[in-house]
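The chain below stands alone and is given as structure tokens, in the form predicted on its own.
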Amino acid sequence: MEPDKQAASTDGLGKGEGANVPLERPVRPPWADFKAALEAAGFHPSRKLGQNFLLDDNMARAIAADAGINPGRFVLEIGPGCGFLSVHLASFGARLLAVEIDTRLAPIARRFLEPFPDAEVIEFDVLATKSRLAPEVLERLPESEPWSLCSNLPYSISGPLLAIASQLDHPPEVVCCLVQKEVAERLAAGPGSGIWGPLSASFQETYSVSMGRLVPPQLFWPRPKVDSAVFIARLREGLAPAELRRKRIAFYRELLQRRRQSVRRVLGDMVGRSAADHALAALGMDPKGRAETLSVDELRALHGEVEAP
């Protein structure tokens, strides 16, 4: 991609007013300036950390707009890198918490975000384990107000991070993230599609998901070997309490690990043949049908039936 030709000044930017109305567009220094800073810090992109920078400023702006950020909205961003998406989220008036694992990148993003007092960059691994957020991040998330997750997610953690987010006691109201196209398609898949599986059903217990923009490899540095896409997820109405959601999700995952086998066989191995037959008969489900054909509503009903006292 050609270096950004915009001027370097970011002076004179203040808070935006109104719903989803950005400030004057932030002016990004040329990519050559960022690259020089990265080289001075001894930085080389890490495949292990999934570091692929989205260089296209128009695409970064579009993703921030797709997230529907209103002034004052708390937004969590994972892996801000140099801050190319961050600065657009901040320009929409977000109270931005950007979490960067790489101590060489965080100062660069921090300097770029200096005009925005409500944007903060902290240096942590967002994951304490593959099933738990770092406490330093978790304690900063809102406990009652609506909030959003918007990121160019590092490919290496996108699956675990999204699974954790969907099972939080107070999950993000909106998730708008750039991920591998295959991951986005699985998140948005429907039953019987061939890619419907544990990730799809587990995430859709909490969210309604739609595909967003396709992002080609040439918009990144370094270029990934896969296509990327944005997905947008919004909380389902009538969301169940977190503990019940977690129990349902564990059930969906176990059942859909063998999604091409008959529901009766898989469920029978999980809860016993008699209980499985009773549950399927009570719900009028075909015992010979494959687990991969069951929707979230059907999976939820099946879980309720086998868990009923």
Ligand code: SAM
The other form holds:
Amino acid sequence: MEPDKQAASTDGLGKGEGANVPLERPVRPPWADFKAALEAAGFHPSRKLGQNFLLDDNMARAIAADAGINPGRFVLEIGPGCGFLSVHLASFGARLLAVEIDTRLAPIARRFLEPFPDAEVIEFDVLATKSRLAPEVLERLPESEPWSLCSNLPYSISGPLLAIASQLDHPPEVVCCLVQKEVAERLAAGPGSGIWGPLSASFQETYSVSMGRLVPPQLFWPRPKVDSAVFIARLREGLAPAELRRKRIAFYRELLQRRRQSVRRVLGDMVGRSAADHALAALGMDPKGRAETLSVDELRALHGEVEAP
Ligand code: SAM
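Alongside the form predicted on its own that was just displayed, please also present the structure of the form predicted in complex with the named molecule.
Expanding to the full complex; the earlier chain stays at the top.
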């Protein structure tokens, strides 16, 4: 496999030319070349690791463009695979940290990314546990500058990973990821939609979320059994400190576990009947309303009311 270095060159990358303006579009070598490299490495795609590679280069390009990256932006990518999305993120000028669990894939991605000195592929399981990032990744994340998370996420870890990212002390300013369509819809859902639940409310404590492009199974190898979609999330205005966000999220999760029941009943079980009645009356909320009809603003107000001394 010999990527076209000239086409992938970052020489003269559009510094100072405004956001999202790459000079050269990297040329992807034929899929047969990657397949040969994968076979030589003894690779068979693993469903457990969500290994579905994005074969459609135009789609990979479009997703990287959706992330709206300025030259010099720090971007975390989980699971670069062969580097099909990574190379476009790098060509938009990202300082890319790509974390790949599969030691057979990382060298292939590294080779494809050779023309981009600001792109690094490291070999780790991004998750230390279901609720914690690997320390080797966490210590590499920016502490104050805005940064982005852009990935074709492995399906099996997308829920936990997005929950962790949204609860970081310094969360990504933009999250632009390709996930199972149903997950994207839940992340972007509104209250009372039937799919509004713990995942939607907890993620939207930190982010405003919109649905992006749909990606059909035939654009991947191997083909997944489900449709996929991009979502784009941006930090909400007036983000609360991480400690408070985490407390609120724990509260939303507990309340929305029983989302079809009345708010009065669920809240009563959580904080006691009289505290629940008092909080609902203070906020003028319908005690008989189902928990699933509450918006993030209402959930937040309710949390403030029952947490208040
Ligand atoms: N970005 C590539 C693309 O679009 O073609 C591959 C995406 S594939 C859906 C998911 C990738 O995540 C695979 O390369 C897989 O090995 C990797 N992966 C799965 N679990 C991981 C984990 N816990 N930590 C890091 N990488 C992981």
